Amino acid sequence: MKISIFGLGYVGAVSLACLGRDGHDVIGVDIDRSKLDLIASGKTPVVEEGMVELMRKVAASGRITVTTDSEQAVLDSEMSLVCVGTPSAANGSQDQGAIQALAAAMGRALKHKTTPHVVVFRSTLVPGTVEDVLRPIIEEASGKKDGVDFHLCFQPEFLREGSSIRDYDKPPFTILGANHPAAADRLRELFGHLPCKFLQTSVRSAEMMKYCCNNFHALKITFANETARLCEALGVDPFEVMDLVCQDTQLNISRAYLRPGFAFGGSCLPKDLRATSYLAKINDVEIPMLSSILASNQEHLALAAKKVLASGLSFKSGTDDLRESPLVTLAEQLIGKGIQLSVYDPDVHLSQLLGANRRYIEQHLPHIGQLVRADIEAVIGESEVLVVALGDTHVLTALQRCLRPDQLVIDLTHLPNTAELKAQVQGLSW
């Protein structure tokens, strides 16, 4: 393909070299003339393993040209990869000045193109930027429409400094945010040969997942470092602990617990987080991230309290453990506000509760016997608003059979096939 790359910093320069190596004709565009001179002479503008030899080879191949003329680069190519910087502004927001100026220049060039052009934004962008900010700029400058005369996409990059060429050739996956099949087909031609999954999604989801990935990486680093600080104070080997943690690929290093849902509770997580915070406090160790988890969990519970009028009570489907159940807390809050509450939970049988469960009910919700009903159809029939925290087959079948159009369902578990339910359905955070 004939490809133009805008912004020859870290990502742009590596992409230019790898695409040229793979046989594409590449136009490198940057406002910094010194970068262009280095590339034209076969030298790399970024320090990176393998780049010196690779840039020398692709420059000698004749497939690489460089320019400061962004409009001409669009006219001379069929696809543009945008890798310009999006640094932080003083207030923490994203400074989009450079990419907005480039969007206007690209629009002016597209005004004179007679063939569809694919624009792939690879710069990290706040979700909504491509569709709400950049698309209007390009459409106004070009007098043309996205999806008809040109196609806008977002493709996040996952290159790590020091191993970027290896990461380019063997990425964890290729994510493409595209709203048009024609654009997706072109990107699949370009990157579909890589040994990884090619996943197409919406532009907004692709923008957001880049932030999510970086935040998750920062979270993992901070988790390991806070654990290490506490381990040091307690005389424990942090490397041994984290190595053991990583041995668990069923819960720890897995998809487990990475699905949006309701707040956590139960007999383990809250008390162990409190104990961890107390251990850190008495040993003069600061663990701000770990100490903030319970507060964040309370925010999620507060969000649910704003959206619901009733709820089931057990900790999770398949258990009668009510200790520190967020649903019990939610029920308490709603009762305190004078809400008439009915509860159906197939896992909670009051007559069979023993030990800690019975003590918890007696101390925290002694009037639970007046709330729990054995007949799910009766609970559905008499309620205006239904909170669903269980997604088992029995509950789903009853909802499909008994719901009415005048009812509202607050979904805390991400129910499947909600279009089949007769009532209005509102998710917690979705």
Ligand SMILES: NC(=O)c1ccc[n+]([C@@H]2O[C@H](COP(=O)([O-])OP(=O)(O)OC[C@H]3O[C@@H](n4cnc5c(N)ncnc54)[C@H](O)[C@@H]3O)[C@@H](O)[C@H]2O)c1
The other form holds:
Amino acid sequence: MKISIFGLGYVGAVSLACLGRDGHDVIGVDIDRSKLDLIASGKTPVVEEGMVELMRKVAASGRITVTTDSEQAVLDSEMSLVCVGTPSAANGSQDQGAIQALAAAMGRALKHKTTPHVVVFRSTLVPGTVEDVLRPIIEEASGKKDGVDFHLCFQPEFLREGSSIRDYDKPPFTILGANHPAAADRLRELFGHLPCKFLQTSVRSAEMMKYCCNNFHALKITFANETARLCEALGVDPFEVMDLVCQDTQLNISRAYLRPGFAFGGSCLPKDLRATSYLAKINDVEIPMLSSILASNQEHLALAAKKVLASGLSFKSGTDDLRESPLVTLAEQLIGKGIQLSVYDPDVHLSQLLGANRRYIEQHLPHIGQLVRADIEAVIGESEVLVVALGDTHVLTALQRCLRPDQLVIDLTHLPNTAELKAQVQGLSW
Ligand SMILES: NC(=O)c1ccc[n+]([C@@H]2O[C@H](COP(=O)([O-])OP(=O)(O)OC[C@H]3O[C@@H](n4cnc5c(N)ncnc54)[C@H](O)[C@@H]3O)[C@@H](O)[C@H]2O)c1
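Could you output the structure for the form predicted together with the ligand, given that the previous block was the form predicted on its own?
Every chain and every other molecule in the complex is listed next, the one we just looked at coming first.
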């Protein structure tokens, strides 16, 4: 394939070398003349394991050319990979100066292009950039339409500096955000042979998932480091602890707890997080991330209350252990606002509540006895708004059978097939 690559920093230079190695004709474009001179003479513009050797080989193959002329590079290629930098501006926002200038130049070139062209954005871009910022610039400058005359897509890059050639050849997966199968087919020609999944999604999801990946990595590192600081203060070996933590692939290193839903609660997480923060405090250890988890959870609960209060209420959950149940807190807040509440919970049979649970309810929600109902159909029937926190078959069937078009469901659990429900459905944060 004839490919133009814009921006020959880490991402662009490694892509140029690897695509040249794989037999493609590659045009490298950069505004920095010194990088172009290095590449033209078979040298690498970035310090990376394996790049010296690889650049020498691909330059000798004659498949690589370089230029500062963006428009000509678009005209001379079938596909453009955009890898220019997107650094932080002083206020923390993403500086899109380079990529927007480049989009305008590409648009001017596409105006004169009569053959199909695919533009693949590989720079990290805040969600919405391709469709709301770059597409209008390119369409305006070219007088042509995305999806008709050319195709824009977004393919996040996952290589890491230091191991970038190896990461190029063995990424965790290939994610392609594309709105058109023609673009996806061309990308498969380039990356379909890699030993990983090739997953196609929307352009916006692809942009967002790149941020999620980096945020998740930062979160994991910080988790290990805060744990280590606390361990050191407590005289515990942090490596031993984290090794044990990572050996649980059921709850820890797994998909568990990574599905968006309602706030957490229960008899363990809140109290153990509080005890962890206290331990850190008395040992003079700063653990800002772990210490702010409860505050974030509180925000999620507040969002649910806000959504319910924007309408009316009735309500549900999935264990009879109500200690620190975020649903109980939500109910308290709603009762406090004067909302008429009824509760259905298949697992909470008040008469059978014993010990701590009973005491908790007596202390925290004494009027729950009058609110809990045994008949789900009656609860659905008499409510204007239903807050659903449990999506088991029994609840789903009742909802499918009894809901009416005048009712509103506030979905805290991401119910399946909501289009089949007769009421209006509003997700908590989706
Ligand atoms: N470095 C990484 O490990 C990595 C990994 C994944 C994603 N990314 C993302 O990829 C993008 C590129 O990162 P990088 O580290 O390769 O950046 P970099 O700063 O090393 O290189 C960017 C290059 O773009 C060039 N450039 C700027 N404006 C240009 C223009 N108008 N036309 C042509 N070239 C232009 C610059 O001269 C520079 O050579 C960023 O969005 C980054 O967030 C980087």
